[in-house]
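One chain comes next, on its own, written out as structure tokens in the form predicted alone.
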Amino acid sequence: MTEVTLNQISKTFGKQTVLKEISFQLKPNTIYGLLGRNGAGKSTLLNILTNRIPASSGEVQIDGQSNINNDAALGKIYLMSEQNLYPSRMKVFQIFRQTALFYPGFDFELAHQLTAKFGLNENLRFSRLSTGYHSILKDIIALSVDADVVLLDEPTLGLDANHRELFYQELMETYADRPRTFVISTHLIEEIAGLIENVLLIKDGNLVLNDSTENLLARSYAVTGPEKQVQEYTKGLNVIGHDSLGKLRSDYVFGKLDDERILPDTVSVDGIDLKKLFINLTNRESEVH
């Protein structure tokens, strides 16, 4: 089992400061959920994670090692990401040949089979291949090597939704058969709410939630009625949005609900889902507590 800690990670770009003093640790055999809003820096933060550009100021740890210029460390780290890094002319059998040079337990007969599965034909070049099936050669990769933590950046970008169910699938069943970590950065937050044990939420360069989808989810509530009733009832409690629909309205609330107040009759409390929570705690004006 191979431990990441991230310890006090910053990064800026000029004068645009992207992730600000950013610390957890990934727990071995758990699949997180990292969810942030187009900007807030997910993808920095995982290739800092695996050295492909380095943090501000900060370190990342594998096993207790550095993982800046440390093969032996970042060996046990795979990233699949939106960038495609590999030479147009090569054709998808040795692409996989040529990830087993760095990951030498890469599992070629789950790739034949999962190429079988998409219809991913093995003699075709890279280039040759559309945005969709660009993504399902590199989830195929990322569900085939060895490696200890696998991040996912986008992995179902250009798939279509069959194809993002099979991908779903067949995490899962690699999952069970050889549990280890890992890492989804997707704006299908409903797709992925199914999976994830463990959410890690970035806003404006912050980490404001590192905590499990069912703590995350068992204090978080929506709260309807008629709007004078339902404002009078949440005042004072952590509203992080809410929604209008005539004289009705919801107060989505997260964190601890008062067990004094008299909830009227008109007035119904109801837990939300992962979509629902997050983008209300994205919004510019909501906070964290």
Contents of the next structure:
2 protein chains.
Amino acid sequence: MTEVTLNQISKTFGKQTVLKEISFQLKPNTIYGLLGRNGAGKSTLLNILTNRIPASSGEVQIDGQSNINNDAALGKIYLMSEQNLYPSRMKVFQIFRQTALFYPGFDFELAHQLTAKFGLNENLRFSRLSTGYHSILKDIIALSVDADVVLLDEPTLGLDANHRELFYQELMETYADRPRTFVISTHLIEEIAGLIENVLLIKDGNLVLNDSTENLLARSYAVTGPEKQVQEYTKGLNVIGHDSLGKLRSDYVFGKLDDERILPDTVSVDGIDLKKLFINLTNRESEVH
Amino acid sequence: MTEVTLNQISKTFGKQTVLKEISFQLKPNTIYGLLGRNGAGKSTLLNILTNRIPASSGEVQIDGQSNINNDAALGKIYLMSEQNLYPSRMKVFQIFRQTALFYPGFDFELAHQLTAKFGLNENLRFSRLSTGYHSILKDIIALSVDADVVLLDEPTLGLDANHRELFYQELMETYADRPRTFVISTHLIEEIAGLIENVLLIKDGNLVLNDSTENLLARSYAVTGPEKQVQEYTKGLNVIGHDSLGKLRSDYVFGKLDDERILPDTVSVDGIDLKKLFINLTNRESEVH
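Okay, that was the form predicted alone. Show me the form predicted in complex with a further copy of the same chain next.
Let us now look at the entire complex, which starts with that chain.
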């Protein structure tokens, strides 16, 4: 069991601030969703976590030790990322062997099973794989390494619907066999909503939410009905967005509803799903309270 | 209006046959979905269409002329692909100018509007863009060039839900303003189902379907009910897949239902959506008739 702690991590590129004093702790054996709009800073954060790029300030601790120039600590973490780090002429089975040099507990048996299930030929060179199979190879490695913390940056990039489904299944199976911490960064939120136990939401370089999926959904509502009544009812609540259809309107509310309010017969209050919540929370206009 | 014709296009890499005698014609001003599992050969086909890689045999004709060493013909086509073809230090606005050298009708006004809508800073260098913004930049270029035929290979790779929605809207708007042919290769089928007028389905290097979305959905059915009755009813029909839930079963049927069959009261027949149809048509086991 490995604990990862981020203390006040900031990152600037030139004049641009990409991450602003981000602090959180990854609990052992938990599946996290790292969510945020394009360009929010998710990949930068994952690269800092694994010391691929340096933070401008702040510190990452892995079991109490800094992650800088610390192979023992970094061996407990694995980052599957969009970058293609392998020599283009290297074959799939050679990439497995190379990975095992840094992660000696690499599970070759699982890797072989997964290549068969995904239809990946282990004798193909990296350069010959399609976009989808690049992701598949990297996913297989990520599930087969013996790291306690596995970071998945867009694991389903370019995967077809059947392969995405298979990946989620295999992730849950290996998680049940050998619990560890996963952090999944993805834009296909509705597909992973059932998997993730905790949401980390980044907006414009700030960590604006760090809570369990259950808690988040328990305080998210759609208030639907005639425009005027809906707006009267939600006045003063934390409305993070709305949809309109003719004279009908849904206001999306994040946070506690006020029990004193009287709900008109024409207005209904329902829960919303994680994708809807996320889309509205990350709109430029909305603020998270 | 440009017509593109593929005659018996085949492609082998070493011992591996990736495309097998593919023939079809792209009608002017039509939106195509190019669908297929990972590794089916979609990107290879698009690269051959634009002469980025040579076919092993067969020919691509653009308005009756071969596309080989033919800049005039190739100027009528644009391919947005997963490959990053730009020098990493080049800035966004410089990439627009470079594109306009080959596509002199490049719509700078539309490109500027789109960078504002997508929140893309035109002064950033290509290397500084995130995965999602790489796709966004390439999408903006694809919508702004004056090509009659625009091929989009995974245009929403890495895009968040809001940006995917915005991209589909902008695609439909520019298509209405200036009708042309789009070919969209994607794995997010449910999201583009409403956009595409014609489906090209590739399976193991073969073109197995080329038909209008309307026709395809009109002959796709889910037959649902108790296992035994469902299987009796669908015996002899083209069952392309099934789902089970306890003793209940849905058989997915592609092709004409037999009018002579008697439908038991316990069994229902419904239409299915494009994603479901696609998943079942591209399962390893199923055959398309």
